[in-house]
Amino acid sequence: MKEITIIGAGAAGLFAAQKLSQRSDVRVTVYERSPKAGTKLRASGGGRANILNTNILPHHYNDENFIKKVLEKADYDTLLSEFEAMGLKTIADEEGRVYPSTLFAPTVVNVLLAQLGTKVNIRYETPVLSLKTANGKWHINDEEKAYDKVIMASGSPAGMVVQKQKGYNHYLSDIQIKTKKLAPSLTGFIIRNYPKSLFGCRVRAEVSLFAQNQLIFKEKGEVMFKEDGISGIVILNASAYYNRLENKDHCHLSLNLLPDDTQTDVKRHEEEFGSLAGILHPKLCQLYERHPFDLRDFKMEIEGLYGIDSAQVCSGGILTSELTPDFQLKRHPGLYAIGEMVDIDGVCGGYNLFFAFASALIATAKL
C-alpha cells in the first residue's frame, strides 16, 4: 500500500484527496492548520464559488507557455467532466463565470469531502513545521511515519491578516527550491493624492493600466472608490497586469466614466444643463466642480497595492522551472507542488480555482 500525503485541505488538496480516494492501492492523510477544510473556497467568488471559466485561454495568466502545457492535458470539459463524475452540478452566467447550481459556495467543499471514504484521513489543527527526506522517504514534523510521496498544496496566505502571514509554508525551507518572492494580485490599487471625497462611489468605467505611457490593460467593469485607493473586479484584473510589470516606475491608470456613451459632448452637456448631474455620479460632480477632470481619461496615478491581506491570490511562489509536466519537483523525486504553491496565477473569473484543479487532477493521474 502506497502512502501518500497532502499538505493542505484548500482547493487543490481537496481535489487531489478526492481523485487519489478512488485508487485501492494508497491510502492518504492530510495535513490541514484549520480546524476545517475548503476554507478559501468556502468564501470564493463572493460565497457562490466561481470555480470554472467556460472560457480559459493563457493569455488570462502570468505564464501562458506553462498553461497552453496543462490545457493539454486538462481543460474546461475536463474538469466539468469531473465535477459532473461527482454529483455537483453547475451552472454559467453570461460572461462565463461557472458556480455550483446551488450558488453556495460550501456545497463544493461538502461534495469533495463527502467523495473521500475511508481511506482519506484528513489531520485538522495539524501545521507542517517541517518536510525532510530519508531512504527515500518523506517525513512530515519529524513524526515517525514515513510517506511514499508528497503533494504541497498548502497556498498561499492571500487574503490573510498579517499575524497569520508569518511563517506561513516556512516548512519549504528545508528542501532546496527556486521560489519567486509572493506578492498580493488581484487587489486594489492605492492611489497617489486620492481625491477622499470619492469614498463609498461606484461607477461603470473602462479602466486602462499604463506604464510609461505604453498600454498594458483595458477593461470595462464596476469601479468601487475607497478610502485610499480603487477596487472592483476590472480593478483586480489590473492589479493582475501590473504585478507582472518588471519596473512599476510611472504606471497610472485612465478611467472612462462615460464608457457606452461616445456621443456626449461633456462641455456642451454642462453648458446646456447647468452641471453633470445627468451623466455623472453626485460625488465625481462634486470633484468636477472642484477640479475639473476628463470625464473619458480620469487619470490616477499608481502609489502601489493593498497588501497581501487584501488579495484574493498571491502571485509568485515554486517556480514553474522546477517542475515536470505533472507537477513533480525535479530535483525532488516523489514531492509534487500544486495550485497555488506554483507561480501561477491569473485573472478573476474562476481561472486560479481552475488552475488548483487542474493541477491536482495532472499531478495525481500517475502517482
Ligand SMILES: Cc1cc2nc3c(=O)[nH]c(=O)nc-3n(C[C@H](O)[C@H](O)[C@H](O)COP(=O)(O)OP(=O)(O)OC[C@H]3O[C@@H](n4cnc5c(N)ncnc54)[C@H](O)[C@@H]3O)c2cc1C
The other form holds:
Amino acid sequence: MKEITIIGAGAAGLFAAQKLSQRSDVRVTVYERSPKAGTKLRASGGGRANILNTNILPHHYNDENFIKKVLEKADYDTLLSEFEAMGLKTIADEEGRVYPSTLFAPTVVNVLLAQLGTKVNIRYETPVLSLKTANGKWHINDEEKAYDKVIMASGSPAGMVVQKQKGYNHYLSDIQIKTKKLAPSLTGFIIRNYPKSLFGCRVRAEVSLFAQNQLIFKEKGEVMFKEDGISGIVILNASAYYNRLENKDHCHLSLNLLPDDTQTDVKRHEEEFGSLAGILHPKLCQLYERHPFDLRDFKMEIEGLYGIDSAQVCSGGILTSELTPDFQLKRHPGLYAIGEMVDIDGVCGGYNLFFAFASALIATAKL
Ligand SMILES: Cc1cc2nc3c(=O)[nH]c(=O)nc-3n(C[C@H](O)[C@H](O)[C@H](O)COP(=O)(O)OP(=O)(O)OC[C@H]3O[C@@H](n4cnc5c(N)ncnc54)[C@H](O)[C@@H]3O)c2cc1C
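Next block: the form predicted in complex with the ligand, after the form predicted on its own:
Complete assembly follows, chain above in first position.
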C-alpha cells in the first residue's frame, strides 16, 4: 500500500484526496491546520462558490503558456464531468461563471468530503511545521511515519487576518525550492488624493488601467468607493493586471462613468437641465460641482493595493519552472505542489478554483 500525504484540506487538497480515495493501492493522510476543511472554499464567491468558468481563457492568468498546457490535460468539460460524477449539480450564469446549483458554497465542500470514505484520514488542527526527507521517504513534523509521496496544497494566506497568516507554508523553508514573493492580488486599489466624500457610492463604469500612460486593461463593471480606495470585481481584475507589471511607477485608473452612453454631451446636458443629477450618482454630482472633471475619463492615481488580508488570492509562490508538467518538483521526486501555492493566479470568475481543481486532477493522475 502506497502512503500518500496531502498538506492542506482546501479546494486543491480535498479534490486530490477525493481522486486518491478511489484507488485501492493507496492510503491517504491529510494534515489540516484549522479545525475545518475547505474554509476558503466555503467563503468563496460571496458564499456561493464560483467554482469554474465555461470559458477559461489562458490570458486571464499570469502565465498564459503554463495554463495552455494545463488545459490540454484538464479543461472545463473535464472538471464538470468530475463534479457531475460526484453528484454535484451546477448552474452557469450568462458570463460563464459556474456555481453549485444550491448557490451555497459549503455544498461543494460537503460533496468532496462525502466522497472520501475511510481511506482518507484528515488530521485537523495539525499544522505541518516541518517536511524532511530520508531514504527516499518523507516525514512530517519529525513523526516516525514515512510517506512515499507528499502533495503540498496549503494555499496562500490571502483573505486571512494577519495573525492567522503566520505559519502558512513555513515548512517550505525545509526544502530547496525557488519561490516568488507573495503579493496581494484580486484586491482594491488605494488611491492618491482620494475624494473621501465618495465613500459608500457604487456605480457602473468602464475601468481602464494605464501604466506610464499605456493601456494595460479595460473592462466594464461595478465600482465600489471605499474609505480610502476603490473595489468591486472589475477593480479586482484590474489589480491582477497591475500585479504583473514590472514597473509600477506612474500608474493610474481612468473611470468612464457613462460606460454605456456615448451620445450625451455632458456640457450641453448640464446647461439644459441645470445639473448632472439625471445621469450621475448624487455623490459624484456633488464632487463634480466642486471640481468639474471629465465624466468619461475620471482619473485616479494609484498609490498601491490593499493588503493580503483583503485579497482573494496571492500572486507569487512556487515558481512553475520548478515543476514537471504533472506538478512534481523537479529536484524533489515524490513531492508535488498544487493550487494557489504555485505561482499561478487568475482573474475573478472561477479561474482560481478551476486551477486548484485542475492541478489536483493532473497531479494525482499518475501518482
Ligand atoms: C473571500 C474569497 C472569495 C473567493 N472567491 C473565489 C471564487 O468565487 N472563485 C474562485 O475561483 N476563487 C475564489 N477565491 C480564491 C480561491 O478560494 C482560492 O484560490 C482557492 O481556495 C485556493 O485553493 P487551495 O486549495 O490552493 O488553497 P486553500 O483553499 O487556501 O487551502 C489551503 C489549506 O491548507 C491549510 N494549510 C495552510 N498551511 C498549512 C500547514 N502548514 N499545515 C496544514 N495545513 C495548512 C489551510 O488551512 C487551508 O485549509 C476566493 C478567495 C477568497 C479569500
